[in-house]
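Single chain ahead, by itself, as C-alpha cells, in the form predicted alone.
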Amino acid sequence: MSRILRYHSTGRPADVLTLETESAPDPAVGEVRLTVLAAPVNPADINQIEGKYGKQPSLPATPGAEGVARVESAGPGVSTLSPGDLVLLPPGAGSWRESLTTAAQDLVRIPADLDILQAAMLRVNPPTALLMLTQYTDLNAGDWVLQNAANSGVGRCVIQIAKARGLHSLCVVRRPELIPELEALGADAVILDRREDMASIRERTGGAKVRLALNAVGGDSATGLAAALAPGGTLVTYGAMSKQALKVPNGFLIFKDLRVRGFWLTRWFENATVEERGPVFDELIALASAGRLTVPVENTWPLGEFAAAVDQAQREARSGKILFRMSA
C-alpha cells in the first residue's frame, strides 16, 4: 500500500485534501509501475483544488501536474524503460502520491545524475517558457524579449533559456530586491513595474525593435509591455496575477498591428505529437543537466504534512518552490 493525496470536493486546499492509501496495480501491456520521488506545488495545482482552473478533473481527484519517478517494474511490451530508470511523469498524472502505474509511452526518461528536485519541475514552467519563446515569432541571437512577473517560475526559466539561445531579456518585477538576483541569473535589464520605469524600456533595449513580450500580470503592466513592442510585435499572455483585465489600446492594434495571443500548456500537451514533444524536452533536459536551467527551492515536505506544504506554497514573496519529497 502507498499513500496518496485526494480531494473529494473543491475548496481551500488545506481543508479539502485528505491523505489516503491505495495499491498501485501491476503493470499491464505497455505500462510501468513507478515510485514517485518528488513533485512540486504549482499555482495551477492550487487553482484546480480550489475549483478555479480552466480544466477541472472528475472528483475525487489527485493533484500534481508534474513530478519525477523511478521505474520499479515494466509490463509486457515495454522496451524503452527498465527498472531503476528515472522519468518525468506525464502531464496531469496526479503526482502527489507515492506510486502509480501508467503507460510507458507517456514518460520522458532523464539522466540518472540529474538533480531530483530540479527534474521534478521540468514538465510545467520550463516548457511554457521555451514554447512561448519559439512558437509566436522567429527570434534570432541578439533579439530582445520583454516579460513581467520575471521572478516567477516561468519568468526565471525565460531568463535562462533566452540566455542559452543568445537572446536578451528585459524583465519587470515589483520588488527592488529582486533586481540584482535576476541580473545574476542572466537578465540583461531588470526594471520595476511602475510607469516611469516602463516608459524607459526602449532606452534600456537600445532602441531595438522588440517583437515579443510575455505577460503574466495583466492590467497596466501588460499595457506597458505592449507599448514597447515594435509594429507587428506579439504580446503573449499566460497568466493574470493582478486579476485585472488585459488592456490593449485600440491604437496599438490599428497603427502598430500588434498581435495578442494566449498560451496554455495544457492545450499544447493535448495537441502536440510525440515527435513535437521530443525536441522540447531534449533541449530542457540538456540545459538542466548542464546546470544552465535551475529553479530555486524554498522547502520540501513529506506527503503527510500537506497542509503546511500548500499553505507555504500560497505565501507571497517566497524564495523558491515548495515540493513534496516522497522518497530519497
Ligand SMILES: NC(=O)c1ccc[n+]([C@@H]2O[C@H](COP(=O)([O-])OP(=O)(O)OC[C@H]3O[C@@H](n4cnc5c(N)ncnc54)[C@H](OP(=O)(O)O)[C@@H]3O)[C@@H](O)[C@H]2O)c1
The other form holds:
Amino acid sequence: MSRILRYHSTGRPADVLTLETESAPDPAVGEVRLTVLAAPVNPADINQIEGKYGKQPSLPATPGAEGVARVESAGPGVSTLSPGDLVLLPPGAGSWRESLTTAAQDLVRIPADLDILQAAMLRVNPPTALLMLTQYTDLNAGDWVLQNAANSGVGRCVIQIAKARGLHSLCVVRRPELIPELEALGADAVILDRREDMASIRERTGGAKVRLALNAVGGDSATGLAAALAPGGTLVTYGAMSKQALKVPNGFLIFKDLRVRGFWLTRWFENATVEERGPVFDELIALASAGRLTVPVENTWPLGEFAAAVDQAQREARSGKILFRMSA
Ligand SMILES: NC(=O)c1ccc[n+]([C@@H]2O[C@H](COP(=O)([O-])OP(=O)(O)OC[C@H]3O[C@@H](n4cnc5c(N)ncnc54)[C@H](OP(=O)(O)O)[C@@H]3O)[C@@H](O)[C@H]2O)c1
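In place of the form predicted alone, output the structure of the form predicted together with the ligand.
Every chain and every other molecule in the complex is listed next, the one we just looked at coming first.
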C-alpha cells in the first residue's frame, strides 16, 4: 500500500486535503510503475484545490502538476526505460503521492546525477520561462526582456535562461533584499515594483527598444512594464499574483500597437508534438545538469505534513519553493 493525497471537494487546501492509501497496480503493456521522490507545491496546485483554476479535474482528485520519480518495474513492451531510471512525471499526473503506474511514453528520462529537488521542479516553471522567451518575439543576443515577480520560480528561470541565451533581463521585485540576490543570479537590472523605479526602466535598459515583457502580477505592475515596451512590443501575461486586473491604457494600443498575449503551459502541452517537446526539455535538462538552472528551496515536507506544507507554500516573502519529499 502507498500513501496519496486527495481532495473530494474544493476549498482551503489544508482543510480539504486528506491522506489516503491505495495499492498501485502492476504495470500493463507500455506502462511502468514509479516511486515518486519529490514534488513541489506550485501556485496553480493551490488554485486548483481551491477550485479557481482554468481547468478543474473531476473529483476526487490528487494534486501536483509535476514531480520526479524512480522507475521500479516496467511492463511488457517498454524498451526506453529500466528499473532505477529517474523520470519527470507527465503534466498533471497528480504527483502528491508515493507511487504511480503510468504510460512510459509520457515520461521524460533525466540524468541520474541531477539534484532530486531541482528535477522535481523542471516540468512546469522552466518550460514556461523558455517558451515565453521564444514563442512571442524573435529575440537576438543583446536584446532585453522585462519581467515582474522576478524572484518567483518562473522569474528565476527567465533570468537564467535569458543569460544562457545572451539576452539581458530587467527584473521587477517588491522586496529590496532580493536585488543583490537576483543580480548575482544573472539579472542585468533589478528594480522595485513602485512608480519611480518603473519610470526608470528606459534608462536602466540604456534606451534599448524592448520588445518583450512577462507579467505574473497584473494591475499597476503590468501597466508599468507595458509603458516601457517599444512600439509593437508584446506583453505576455502568465500569472495574476496580485489578483488585480490588467489595465492597458487605450494609447498603448492605438499609438504603440502593443500586443497583449497570454501564456498557459497546459495549452502548450495539449498541442505540442513529441518533436516540439523534445528540444525544449533537452535545453532545460542540459542547463540544469550544468547547474545553470536552479531555484531555491525553502523547505521540504513529508506527505503526512500536508497541512503545514500547503500553508507554508501560500506565505508571501518565502526564501524559496516548498516541496513534498516522499522518499530518499
Ligand atoms: N501560465 C502558465 O502556464 C504558468 C506556468 C507556471 C507558473 N505560472 C504562474 O506564475 C506565477 C509564479 O509561479 P511560481 O511557481 O514561479 O511562483 P513562486 O515561486 O511560488 O513565487 C510566487 C511569486 O509571486 C510573488 N507574489 C506573491 N503575491 C504577490 C502579490 N500580491 N503581488 C505581487 N507579487 C506577488 C512572490 O513575491 P514575494 O517573494 O515578494 O512574496 C513570488 O515572487 C503564478 O501565478 C503561477 O500560477 C503560470
